[in-house]
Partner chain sequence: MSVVEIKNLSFVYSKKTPYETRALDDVSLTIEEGEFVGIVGATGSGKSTLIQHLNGLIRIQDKKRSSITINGMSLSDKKYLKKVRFDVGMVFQYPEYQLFEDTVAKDIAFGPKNMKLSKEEVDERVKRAMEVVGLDYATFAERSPFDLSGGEKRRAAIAGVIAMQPQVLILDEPVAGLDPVGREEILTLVQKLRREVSKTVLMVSHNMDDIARLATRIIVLKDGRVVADGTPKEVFISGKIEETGLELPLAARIAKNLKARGFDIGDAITPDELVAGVRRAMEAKHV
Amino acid sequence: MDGRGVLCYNPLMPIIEVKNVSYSYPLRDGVRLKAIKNLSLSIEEGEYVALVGMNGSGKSTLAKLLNGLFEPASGDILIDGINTKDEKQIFEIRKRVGMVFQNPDNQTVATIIEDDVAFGPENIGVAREEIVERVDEALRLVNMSEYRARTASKLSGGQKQRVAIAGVLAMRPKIIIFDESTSMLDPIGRKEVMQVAKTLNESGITVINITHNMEETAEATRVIALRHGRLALDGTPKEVFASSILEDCGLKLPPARQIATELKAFGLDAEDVIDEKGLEEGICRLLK
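That one chain, whose sequence was just given, in the form predicted alone:
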């Protein structure tokens, strides 16, 4: 924790470096809305980060800055050592940083699933033989191989989002950003997508999950919370859930932690509970 009371994480090998970055949206009469304010942070290769904060905190803006869709008004962002301000390297940035958006229907470009997954590699000139290999691998990673010849319109929301993830994977990114990718899904679809995210992270891909769902936050190894475009919290789920300023960030504890907090009066150690499994184990210890 630093002198401002902000929990800080010290990565060893940052694949993402955000250095004193600010970004504003133009409004009327020359007025600008500052969305990101002198933000600095770094993310190590292979991390699983949950990026949280209330609406307007700057989460999606930061995602677009990392992907090179936006350019910082000041400061620098380095992706795998490449500055996103270098226009000649934007193609390389977007090859390294894949994004999965909120609505899977908006990401579908082809009728047949395997054609949709192949779209990205085809547009960057990958050889046909390698495209076939990439499509096979991507569909396997999201457990959608048996659906490859089907049409996307016949899939569930969770399945469509898994196809969207496969399309990103076929580009062979080092980083995948999930930008509220489960917000339109039912609980089953959300669970499917989060399991894919976990599997991808275990394979070495850096995952950034932008979410309002605090249960998803508990699945990450690190939580970054933004407030009014600035860094508010940065630590493990356990550290962030214990912070006194969590509510100031417009965030609530996940249900399992809330229940554990209520059971503190009966002797449950709530500090160790971040998810349902931890709650179950804590209650079992308490009963024994």
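Please read all numbers here as calculations on a predicted model, not as lab measurements. Rigid core: the largest C-alpha set superposing within 1.5 Å between the two forms. Numbering follows the first chain given and starts at 1. What changes on going to the form predicted in complex with its partner chain:
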Given for the second form:
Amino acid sequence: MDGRGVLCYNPLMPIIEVKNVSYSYPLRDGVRLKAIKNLSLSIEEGEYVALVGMNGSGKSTLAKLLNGLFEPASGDILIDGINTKDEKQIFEIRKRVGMVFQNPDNQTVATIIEDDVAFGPENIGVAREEIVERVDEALRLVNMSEYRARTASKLSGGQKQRVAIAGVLAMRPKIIIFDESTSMLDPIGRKEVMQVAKTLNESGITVINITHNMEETAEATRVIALRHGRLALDGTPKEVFASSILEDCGLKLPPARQIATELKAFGLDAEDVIDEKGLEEGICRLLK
Amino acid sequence: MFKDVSFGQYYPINSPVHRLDARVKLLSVILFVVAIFFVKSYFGFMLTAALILFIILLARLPIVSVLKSVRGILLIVLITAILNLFLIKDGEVLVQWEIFVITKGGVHTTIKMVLRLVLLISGVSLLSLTTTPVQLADGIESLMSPLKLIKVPVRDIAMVMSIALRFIPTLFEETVKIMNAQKARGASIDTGSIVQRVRSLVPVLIPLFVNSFRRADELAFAMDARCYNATDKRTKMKKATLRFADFVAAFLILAFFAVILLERYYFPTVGINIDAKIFGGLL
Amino acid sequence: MSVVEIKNLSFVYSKKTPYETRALDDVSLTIEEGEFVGIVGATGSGKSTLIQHLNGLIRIQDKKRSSITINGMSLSDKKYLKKVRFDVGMVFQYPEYQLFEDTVAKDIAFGPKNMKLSKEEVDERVKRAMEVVGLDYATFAERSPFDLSGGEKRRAAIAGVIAMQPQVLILDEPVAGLDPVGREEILTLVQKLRREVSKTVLMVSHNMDDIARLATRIIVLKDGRVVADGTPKEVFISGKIEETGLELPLAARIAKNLKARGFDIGDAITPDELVAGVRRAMEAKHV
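Requested next: the structure of the form predicted in complex with its partner chain (the form predicted alone having been shown above).
The complete assembly is shown below, putting the previous chain first.
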């Protein structure tokens, strides 16, 4: 290994650092909506974060701040040590932070799948042979290789989103943000996308999943809840589900946990249950 | 209502025509469009039709897909045909009723005009049926690239075109959805008088615009997030290199063009004689 | 008399083209007044083609073989088209994308106005619809629908449909894209609508937990055919759901897994039933 590289690498530096960030949107007649208020948090490389909160809590705004689509009005955001305010480095940030949006139809640029996946690398001027390599790899990772020469419009919602993920992967990002990417999908599509997210996280990519689905939330290793643009909750799913202000954040317990809570009276350790598997095990222990 | 719109829809198979370089196809279509205005004899139209048919077979396209594009302009063809039929007064009078006069010359001009329009649209639709929007945009970009020297934003123009083409089916789908939703609230889109129907477009158009702007917004974010405009040295995954087949195609279309011109200006009698042989006294 | 009667309904998209697809294949069913029917099926199973037939948005293709009657009115007969559209209210997926007027009240009035009601009656219905969906008239009537929050927009759009006071209400994925609290509000609203406005409700949903809890009857579609039809319990216990590639409700999945592991807590499809089943099993254990 290159000795210089080792020296530069600082294992203690988080991959995302949000420091006292505020941001507001112009509404009309000079009125501004404060979407993010003095927010600070940091995320380590390789984490799987569920970013939750009610509609309008600032989740999507935060996502757009993280890859420089918006610039903080005050405060700083560092991605891999690079400040998102540094205009010269903006594309370095966008290369590192990939985003998969909600509506698959509104993020495909090209008609043919492989052309769409190539869009990102083409934009940053990757050499032709390498683009082909990257497109191959990206489509393989999301299991869409056999569709590469087809048109995107004939795919299912889940497949379209997997193509969108491939488009992001072709940029070789360190972080992928899913901005409600499963909300328009049927349960099968949702599972496909979540499976890909999990596999990518296991390969070392930091995943931030913005979601309203509490079952997806339970799959994360860390849950961050926003409320009115402020950090409301931050912890493991277990810690967050135990919080008394969960409903104030527009959230509900995942269905399995709700049932577990009702079985508390029979001696079930509800605090331990976050998902279906946990509930099943809990009931088994009760009945043994 | 919009279910059958197929003009501009790529027909996804792999044929020799599909594989041709988009630039060659674009130039060929331009040449074809010019050529068809030089065609004057039925013989010439037959040659043109034969060429179109040959390309359709080679591209393994179902004839229906081409005919559908023609159907899109049927109304225009019909109106022009009727106008021609009654307005052109040339040669033997066939029918006379009140002020309406149909002449033999008028009939022939009309038939030829219809043939010309139908063949024209068929030829142009072959381009969009066998070429993806991205290839088309890339082709146009490449053909227009000399304009970069005089600061024309060729790349952005090409991008805008390809996105517009890409969103045509999406917007049609959206229009159908909104129309259905308003019809479900009793809007008279498929019932009622013409005036009612026109007025009832407002509840369709407003959401369509609002939603299109929202889509455009989201698309802009998605494109920015994927580093659009990161560098002037944008690369291309698919480099269009001219292959042997492209030269053959270029040769064929040039040959066609030459034949049409020769037939029109140097050997005008050939066409007339063949026409006479086939149609005899009808001419 | 049944509210909805469908006989031998088939439908083919893009007939005689390379894209030809059979969306419905000989579907026959009747729906009685007061039912809450959950319509489930994978994407492309024919759900949306089926519901759009019910208010004439999609016309019957083969009028000789197929027929649909709503309250005794045959949809093959063009003269009933308008009347049926007012009798069968349709809330599409993401209905807020169809708002178009400059005020909420005007938008909601669109349907009643198309019914050619008197101005007083229209106003009355707008007020009533807003009240039912929980949008305060004084606060929201004059606001632009485009300035509302996501949940408010959706309720305004639903109000636009129920202002026509349809006897049958069809909802296509009414909670798609909402946050958990918003979801719950809309589902509660749907139940309220069934009590106060439209006695018969058809709801298309991918969420089996919602369907198990709310519906009195489930119709399962696969490849354009009805493959199961019955009470939630019958359908979810029959094993037909898994065959169509859909998931059972959470409670049913857990009950099934427990049974496989030797703990029979009986059939359960809702959380309440699962809890009751566990309670029974616990009591039996202690006896």
